[in-house]
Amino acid sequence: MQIDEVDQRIIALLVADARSSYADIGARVSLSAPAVKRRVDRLRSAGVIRGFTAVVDPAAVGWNTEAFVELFCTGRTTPAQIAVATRRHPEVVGSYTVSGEADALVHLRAADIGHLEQALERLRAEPFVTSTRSMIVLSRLVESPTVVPAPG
């Protein structure tokens, strides 16, 4: 699918604000309101656009602790094995299979540290688990949504 500089820019818009109506779109892309509709309804038919979402502050819901844990596991142990086996643990926030030394990273967050090393323990306890090394995040310095890159 071709993405010309105005759908950049109406995508750029909805990352930044995915609550803006169409008309305040259109006012910002030179663009009537159905006109941005229809674009918008295509980048959503395309899977450009997958969804729109809440941004929540973890704090705010008492989530004040993270980490990032990397995972070793038994030799033939695949990505869907570890996609299935971390989307079954609420602390996951996300999981990456890696280059380096382990073979994937996971993203947790917990209530505290007594939450976060319950979560640990349970993944720890997955099959193909061998070990683990967690790093603790002590502030997070940049964290952005997804960026459209500039045209040209």
Contents of the next structure:
There are 2 protein chains.
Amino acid sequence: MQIDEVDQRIIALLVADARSSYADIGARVSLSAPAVKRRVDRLRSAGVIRGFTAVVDPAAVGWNTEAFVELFCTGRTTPAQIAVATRRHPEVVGSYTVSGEADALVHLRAADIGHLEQALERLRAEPFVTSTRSMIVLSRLVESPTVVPAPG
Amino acid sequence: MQIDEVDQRIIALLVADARSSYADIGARVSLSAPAVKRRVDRLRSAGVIRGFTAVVDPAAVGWNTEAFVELFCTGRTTPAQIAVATRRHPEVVGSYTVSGEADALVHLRAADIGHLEQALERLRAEPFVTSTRSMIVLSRLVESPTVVPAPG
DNA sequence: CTTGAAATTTCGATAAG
DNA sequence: CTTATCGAAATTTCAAG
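Now that you have shown the form predicted on its own, what about the form predicted together with a further copy of the same chain?
Whole complex next, starting from this chain.
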């Protein structure tokens, strides 16, 4: 799909504030509200824009503990297997296959250390997991929800 | 601040779709639209809801390469130092101090391997960085923008 | 094929109960 | 918190570039 500079600016504006009106966006990109809506609809159906979400402070809803866990897997483990296995756990907020020593990196978010330990235990129980190495997050320094290239 | 079950359900609905109307949300939580708006306003000013954003497919906007980099730092490096240093780089989408071997974990997103290498080089040039260990993301299996505890 | 303008419907914000 | 109201925004339709 083709994305022009106007689309990029619209995307950037929606990332900054998903609730801004089409008229507001239109004013900034020199287009009418319906024209903006059509572009947004097109971007949505093309999958460029996956959706709109609220950014929530995890601590405020009681999720105070976070960790990144490196997974070491048995020889013939497929990414698909890791995907379905990690997706099962509600504590998993991110999961990636990676190059390097480990086979996968899993981002966990839990209520507290006890909850985290329990989630980790469940992860380790997956049949293809041979071992894990955990990094507990001490403080979150940066966390951008999404990133778009700078307009221009 | 106090968050009740209704607030939690409202948050969950907004995470699922930040553009749903107050009336729609109200219908699902058995409240009127103004009542929902008041709660959302309260949650926003309390910082529980940080904002609303569009979820964008990074690949669709030309960011095809991703990596997690472990930072090893000199003895007296503070989290604040790491924060300001990592925040400077536009490729950094996440940055955390962690327990374990490394001192920090940095999540990078770049256009391609060349761009990633360049960003990594800039990171390694930070005075307090003694060494790094990179995990290049081969495939993204799970990536939830945010997570809220299951309602109920 | 995309835009802009007008018309209709829906939504948001506020006041009152 | 709810109902009611007014102004604004979204959405559809349609005509024009």
